[in-house]
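A single chain comes next, written as structure tokens; it is the form predicted alone.
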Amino acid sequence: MTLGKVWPRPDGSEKSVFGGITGVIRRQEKIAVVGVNGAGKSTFLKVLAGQAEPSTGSMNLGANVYPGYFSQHAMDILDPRKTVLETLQDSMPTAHLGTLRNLCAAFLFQGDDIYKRIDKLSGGEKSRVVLATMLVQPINLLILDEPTNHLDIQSRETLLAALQNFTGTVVLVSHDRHFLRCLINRVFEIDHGEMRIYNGNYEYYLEKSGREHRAA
């Protein structure tokens, strides 16, 4: 990929979000996209997921790459009138009830919780439903923007375990350092419109960038 992105300003000028980003994302990598607030991390994920067009350059997905995108507004796609079970049934129409119950349990919906309507769920519960529906799809590239927002500790650990066992590629933005330390093997840092690539885990990034005492 070689990417650049600008947003138009109200006065007709343009704001450069990032430019000249080049790199290759390889199979089974777990990549964190980091940078200060406003650096363009979410915009980069949108371009990567095909939700926004790059202003310059292009991105080529490899053969048989099937992306899934979780944004901070992902819960909006859920049908509020359906239950947790019905929502997962829609994602796995041929699955047996036992399989669906096991999937619900894996994402901490047990007993009568599976019959809760979406509009009765908390933000964290809705996030878990969306993530569960994604992880049962034939997706091998997960693009996740702040997936741990709204999640309690148990839910974060559940998601972390699922992503550690996920055999595809993960590209994510998260401020959860524990999450990043346990999952990541490569870091893309967006800084002043440019990208630096660190070919190591999150601790390697903190050491090499000199950011041990700064937030991701």
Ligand SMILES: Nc1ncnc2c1ncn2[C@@H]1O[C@H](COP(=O)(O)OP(=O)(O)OP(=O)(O)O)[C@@H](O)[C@H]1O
Second form
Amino acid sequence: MTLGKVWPRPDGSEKSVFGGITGVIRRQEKIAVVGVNGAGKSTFLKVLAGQAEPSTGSMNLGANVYPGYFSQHAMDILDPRKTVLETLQDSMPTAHLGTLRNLCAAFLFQGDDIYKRIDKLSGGEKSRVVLATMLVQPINLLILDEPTNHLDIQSRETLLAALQNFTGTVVLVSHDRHFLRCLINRVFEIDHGEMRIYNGNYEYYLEKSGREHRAA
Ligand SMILES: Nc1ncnc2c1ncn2[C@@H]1O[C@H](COP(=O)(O)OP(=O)(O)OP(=O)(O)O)[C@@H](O)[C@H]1O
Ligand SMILES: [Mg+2]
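Provide the structure of the form predicted together with the ligand, given the form predicted alone shown above.
Time for the whole complex; same chain goes first.
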């Protein structure tokens, strides 16, 4: 049975988001999931992350695959009363203060910034905290839904470098073309409920799909 997802509509009818998907994601692939607004990118990532049940077929993780999921609302799971340092401490309970400070610095929290409370942070700062807590976990499959949305250029570059050095698998939705060009080696395009797979980098996808000229 191929992988498919149907969401219920408020009126009780069903909306088929995608269907007929088969495929294998291999170690170390850096995959972009692309498609127009509402195509089903976030839905596909949710199914992949085990956050939503497929309606047909199944998604199986290999042995020793440890997924981490950054949703479009990932920041909401942070405790607003904790500081940046306390939040990172919670995700690395055995780490020394020096290690935690280095991690903070790597995600651009300098000096007293690490004592700022989560509820005082900007959207970009909160995203950085979530991404830092994710990247220190023993995760080897990162599922990221628009992680760069609230990030400024410097933070985007920091995240890009971290993902380029990441030895696991990445499945990513992003509208940031620079990001896609520098990271991606495979593209899944969702179009009218079907998935097309391009086994190449982002330039290859643009060329083969004929989307080069329409590209924003
Ligand atoms: N939890 C849900 N319940 C019901 N319908 C949903 C749910 N989540 C998404 N949908 C519907 O599924 C379709 C695909 O939505 P999805 O969020 O996956 O698209 P997307 O490609 O991520 O869009 P965007 O680029 O705007 O983020 C939309 O029609 C949406 O309204
Ligand atoms: Mg989405």
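Numbering follows the first chain given and starts at 1. Between two forms, the rigid core is the largest collection of C-alphas that superpose within 1.5 Å. Computed from a prediction, not measured in an experiment: that's the story for all the values here.
- Its Cα shifted by 2.6 Å between these two forms, residue 11 is reported here after superposition on the rigid core.
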